[in-house]
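One chain is shown next in structure tokens, namely the form predicted alone.
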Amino acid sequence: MNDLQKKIKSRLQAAQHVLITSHVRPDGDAIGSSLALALALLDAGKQVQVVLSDGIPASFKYLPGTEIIRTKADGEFDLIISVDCSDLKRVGDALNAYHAPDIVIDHHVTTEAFGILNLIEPEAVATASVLTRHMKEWGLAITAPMAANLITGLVTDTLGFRTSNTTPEVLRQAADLMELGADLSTFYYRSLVQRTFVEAKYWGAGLSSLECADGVIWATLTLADRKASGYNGKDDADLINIVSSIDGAEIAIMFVEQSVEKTKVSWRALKPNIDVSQVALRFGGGGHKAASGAELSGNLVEVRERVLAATREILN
């Protein structure tokens, strides 16, 4: 092990009360990575809280260990870990009244080193892949419940092993996790295919807003759309994955109104030579070359105009 791995192992072994957190509007990798690490530390005799400021979407409540997730921390901790989060502000309110993370584990190319120990591997397809690489080195055994969470992170961040950064290593990791008891077909279906009636109605509203011009395709979801469909989440219910599968554009964008003065934006590069993380950084966001996001202040119409103009600049 290199020096960083030794230090992380030492901190994990010494800790007794651990807080694990991740980013707002958590996805499959954030949830799966948080739970896998938490379950491993619980098995090692630690007291662990997983704190996600937005809680967990209903679509992931089938994962092993979700009952330990809470929206606010309670008590004192001798170790705080952030997983799958590119900067401190994206943690949301989870660390209010607590210090910044002691350990940051992530795979985003735009990740800031906001911890004391920062394990950032941007070549990894998911934070779940980073954990699968290193947990055994840290003395943490991977059992079937942990494997289920880790394979969910791999599946969701690669869109079912379809993204251009999918490597032989991640396929080997998936095979190893299957041998440990993870049912790939089940987690693939529940993470990427299965949708509720409410989510389908929400998608319908977004798809009816589709526009395409100058190499960019985009869709919009408003607060009114969320209310009309009955969708309780603050995200797009993964509609960006459908928008980005439509032929005829180079970049796909999803606009999701969060409030009258705030809009979440997601970008997807549809060609390997395009880096959407650079435009996301301009708006205070970040992510990967092929997939990035940001949350912008301003009303929906203003944000959409600014983002479309900046996105077309990188194409030109």
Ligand code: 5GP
The other form holds:
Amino acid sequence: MNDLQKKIKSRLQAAQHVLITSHVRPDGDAIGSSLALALALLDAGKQVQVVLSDGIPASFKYLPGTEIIRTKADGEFDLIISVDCSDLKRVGDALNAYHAPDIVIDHHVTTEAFGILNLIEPEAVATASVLTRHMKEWGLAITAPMAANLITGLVTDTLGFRTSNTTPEVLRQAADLMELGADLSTFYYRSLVQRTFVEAKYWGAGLSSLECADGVIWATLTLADRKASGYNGKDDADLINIVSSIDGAEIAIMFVEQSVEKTKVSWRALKPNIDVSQVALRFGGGGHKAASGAELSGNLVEVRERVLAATREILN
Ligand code: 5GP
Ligand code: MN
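Can I get the form predicted in complex with guanosine-5'-monophosphate (5GP) as well, since the one above is the form predicted alone?
Full assembly next; the chain just shown is listed first.
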């Protein structure tokens, strides 16, 4: 075990009251990683709070352990851990009144080392993969409920083992998690395939806005689309995955209106040699070479123009 692993293990073992947090608009990896680690620390006899600023989307409520997720921390903690989150700002309000994380566990290329101990493995497909790799050496045994959460993180961040960073190790990890009791087909279907009627209506609004020019394909979701469809998440309900599967462009972008002055942008590189994290970083966001995001100040129309212009630049 290297020095960092030894230090993480000793902090985990010594802790009594642990706060685990992750990023705003949490996805399958953020939730799955937070819960897997929380359940393991609960099994080890510690008190644990999982605090996600935006709470948990209805679409992930079936995961084991979600009842422990809250939107505000309460009490004192001798260990604060951030998982799947690339910077402190992206934690949202979860750590207001608390100190910065003691341990950061992540897999984003753009991650700032904002913890005291920073376990950042950018080649890992998911934070759930980083945890699956290391939990045993930290003395944390993976049970079936943890395996369900971890396999959900692997499945969602690899879009069902089809992103170009999927390695034999990931498939072996998934196999190990299945042997530990995770029902792959159920968690795959529920996290990646199954959609509600409302989400499908919301997608319809986004798809009807689709445009393609100069190597970029993009779609827009407005607050009015959210209202009309009845969708109450703040995100695109993963519509970006559909937009990215359309042939004929090099980069896909999703614009989601958050308010009159805030717009969420998601980029996906559709060719292996394109790095969209650079353009996301320029706008204060981050992520991976192939998948990045940012929340920009400015109204939808103005942000869309700025982002399309900057994105076209990286194609030239
Ligand atoms: P998405 O576009 O699906 O929200 O996110 C794609 C990737 O970019 C994810 O790995 C996500 O964590 C990262 N990402 C999305 N939005 C932001 C942001 O505002 N800041 C940073 N640093 N990363 C982001
Ligand atoms: Mn992730």
